[in-house]
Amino acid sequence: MQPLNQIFPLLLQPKRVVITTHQKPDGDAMGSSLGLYNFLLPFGHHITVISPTNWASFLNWMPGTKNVLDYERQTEEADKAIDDADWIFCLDFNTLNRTKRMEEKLGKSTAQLILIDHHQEPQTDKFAYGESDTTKSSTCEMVYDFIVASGHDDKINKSVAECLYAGVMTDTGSFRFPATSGNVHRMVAVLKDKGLDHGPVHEALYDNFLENKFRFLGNVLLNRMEIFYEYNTALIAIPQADLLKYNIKTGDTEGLVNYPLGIQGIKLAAIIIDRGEERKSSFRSKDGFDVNTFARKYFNGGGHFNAAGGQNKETQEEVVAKFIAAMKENKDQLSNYQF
């Protein structure tokens, strides 16, 4: 994998260009992928950018996000571009099987793969130039870094600025999360000078769910989140049944599995959530606790050191088995916090 700045003089050679990111993406997947593609524009490229599923409603006010193919849903169209491709940029993932559906495809593609993404392990074998930086807070901070260090810096508009910020500050949990580091703040401090208007893009993000959302967050911190004290761990394990009775669609567990974190003195929080055709899990850490080698081990997944996630195949209740298996291995390191 050879390093970005191989490609900066060929931005300006106009190219058939597809930009995809992870299934499900979240603010800072599809953040990036139209900050990206709003930046490539002027060069006069032919872009198509791919997501590999839906994606949450609360997403769709991002500039250009009319024009993103639904894989699952567009397969014909989307493929095409693919094949046609002279350039596809990977964003906001490590490795191939990240993407769902598109997988196979993109591992036949005869375009040069493109990656940049924060996450550890990467796929490097399958990337002809790329980044992978596990210090940066999310992958629209690599894309910002991207521009600036192309010299065409010029070329952050508002639509720019908007995808841009609206990633990095939902990774960056408001910026609030430890890899929010000086040069953080004076990205923003650019994208606000560039015409960035920061109110409305919290609005769109936060201020924007249907009252249902918010009668399933009551229903799942009363009846759904256990507390494990003894091992400074929360869990939150929700059957489809609540999924169906709430009428939950994607996006709308986006950030439940940060509550307990609130809680004093809890040091591990998960959340297992039974999707149909499989279990998907998020775990978020502080203190010390490396959720990535955690959901490695055990649940086939893998991210940061403090937030990570994974996915079975087992029934419900027997995920929720191995979690708590799995925590009372690791009570040795989840258990030294005094309340």
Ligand code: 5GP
Second form
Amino acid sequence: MQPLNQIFPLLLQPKRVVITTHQKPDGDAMGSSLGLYNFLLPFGHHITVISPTNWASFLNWMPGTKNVLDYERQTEEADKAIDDADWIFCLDFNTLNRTKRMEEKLGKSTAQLILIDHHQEPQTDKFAYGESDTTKSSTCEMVYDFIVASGHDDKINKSVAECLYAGVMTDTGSFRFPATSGNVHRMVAVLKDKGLDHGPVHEALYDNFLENKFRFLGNVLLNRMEIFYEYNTALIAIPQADLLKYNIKTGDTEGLVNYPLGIQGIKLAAIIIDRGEERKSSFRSKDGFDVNTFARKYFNGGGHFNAAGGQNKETQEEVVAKFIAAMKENKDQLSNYQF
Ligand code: 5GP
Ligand code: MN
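Could you switch over to the form predicted together with the ligand, since the one displayed so far is the form predicted alone?
Everything in the complex follows now, all chains and molecules, and the chain you saw is the first one.
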């Protein structure tokens, strides 16, 4: 993988560009993709943004969303864009299997794959160019750094600023996680100077839900959360029937895993959701416990030290049992926690 600065001189030659990200894109995935999209537009490139799956409707305000292809629904059009592409930017993921049904197509593509990502253990042999930096708060911060290093920061307009702000805000838990560096705050200051109106972005992402989501949250905290004090661990297990009963859509479960981490003494919080086709898990931890390793070892997943996820094909009961066994296996690390 060559360093990203190798492509700076090539930015000025119009190309056929695909920008893609991980399945079920979150604020950082969609924000970095559309931030880069809005930045690249004035160069005259032909750009197609492809999401491997659908996404949460609360991201639809982002400038450019209406042009994003959903690979599962617009496969033919997306495949053609991939076939024709010179460059494929891969943002906010670093292993091709994070693109679900697009994995095979990306693997066979003759285009140059360009990685910009902040997750651990990248498949660097798959990418022609790229940057992988696990110290970065978000992929949006990395896209911002890319833009500044390319010398074209004059092209950061309000649309670019809004998209990048959305991703850095969500991935830093509203600027509270440890990766929220001085660079992050300096970036936000520049985005403000470029026309960012941060209030509406915050509102679009955090105050934009339907009643059913809050009824569902009440049910989750009352009936689906179990605390294992001996292990400083909390588990939320959600059956598919709950998703149907409360009409839960993509994105409605985001952030749920953080609630039990707010309970005094909890070091590891987990959520296992029966999505029907798979059991999706998310893990969050406080300082000492490495959930990236935990997710990789037991749940076919990965992510960061304090935030990771995975997915399993076994039944919900089996995955819950697997979690409890894994928790017990890690008793030494989980129980020795000092508060
Ligand atoms: P979340 O729990 O919010 O879905 O994801 C937390 C972090 O873990 C994110 O950075 C996400 O990209 C990563 N992650 C979530 N699920 C998976 C997975 O199945 N595989 C890998 N490698 N990473 C994941
Ligand atoms: Mn991210």
